[in-house]
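Single chain ahead, by itself, as structure tokens, in the form predicted on its own.
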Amino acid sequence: MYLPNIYHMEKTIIIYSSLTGNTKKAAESICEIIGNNKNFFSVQEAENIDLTQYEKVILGFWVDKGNMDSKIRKCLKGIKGKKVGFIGTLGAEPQSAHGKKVYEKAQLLCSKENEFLGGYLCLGEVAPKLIEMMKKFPLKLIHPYTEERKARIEKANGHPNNEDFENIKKYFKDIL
């Protein structure tokens, strides 16, 4: 049984942005590792938090156009001199070429003015309103609704799931 270290509970904050609730659930699973929900905030709630009391910042984001969503990117601009990690959800396989590019971009942003702790990407269900938007895109746009995309979206349904949450906890237990 893992017993959280008091030091980590007082020094780690989790800030997330979630469009469908996927990223919030994924980020919440990390609270079990730090043993405390008091340091768990939406990006909107975190705007008024003094980050000087935290050594480590875990950012939760959903992938938008191959990058961290804009709210988390904006939040990250105000984080300097911290140890920063991330949990991201996307509607594609994290090990795919797209997933690897997302990871690289997020790592670069997190390490720009901070020490990079590590990051974890997992499948996340795609919002129905985004699927409807994709169906209207011309085929030459970045995210047209093709048969291949439809298959990826269907595979992402139900994620993150319990297996994902266990993998997230294991990963963050190791880096925190």
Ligand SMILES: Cc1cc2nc3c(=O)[nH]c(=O)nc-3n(C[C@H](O)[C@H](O)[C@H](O)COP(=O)(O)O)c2cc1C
The other form holds:
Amino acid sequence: MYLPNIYHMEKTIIIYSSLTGNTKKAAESICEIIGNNKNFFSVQEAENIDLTQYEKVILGFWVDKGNMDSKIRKCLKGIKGKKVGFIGTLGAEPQSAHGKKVYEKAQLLCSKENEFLGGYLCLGEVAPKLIEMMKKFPLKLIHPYTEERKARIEKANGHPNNEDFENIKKYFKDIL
Ligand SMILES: Cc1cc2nc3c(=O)[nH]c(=O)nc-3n(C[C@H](O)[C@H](O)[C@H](O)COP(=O)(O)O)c2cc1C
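Got the form predicted on its own; could you also share the form predicted together with this ligand?
So here's everything in the complex, that chain up top.
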């Protein structure tokens, strides 16, 4: 069957990086919007994929020290001339000052060599291992386990949840 070029031009790929599974789940929820899950790859798998057939790239990242994680940043360096969007998960509230900075940084990086489609940040629970590490930090170090941090971390427990997945789907339905 003959397929016009436009069919190929509209293809979307999702590439995600996830340490503890939050970002994988969040990014996976977008598969429904793009109509299949064959274009869903971990950042490691994506190393061997030819991106020329895709017009749009959705990058899934977890926030590491206020930025997109390094694996996704490395992957993004190889993406040029595409329409790029992102789904990011983080321990802090997306609407907080920290969340807003993360969004701006990610937007800037996505816009450098590509057209920015839009991005969505979602709460992602913090791995128990990391919490144990924070508890051992002396109070003056970065990320000490203060009462405020404890409250913030507890807020992220259970996320991303079904409501998050619905919101993510709604967002990407609009921009894709
Ligand atoms: C080493 C490390 C650094 C992190 N740094 C931040 C940060 O700067 N800001 C934040 O809001 N969350 C931070 N987090 C929390 C994660 O971004 C969050 O739990 C995310 O959902 C993890 O996603 P994943 O399960 O896909 O790996 C950090 C987590 C780890 C393990």
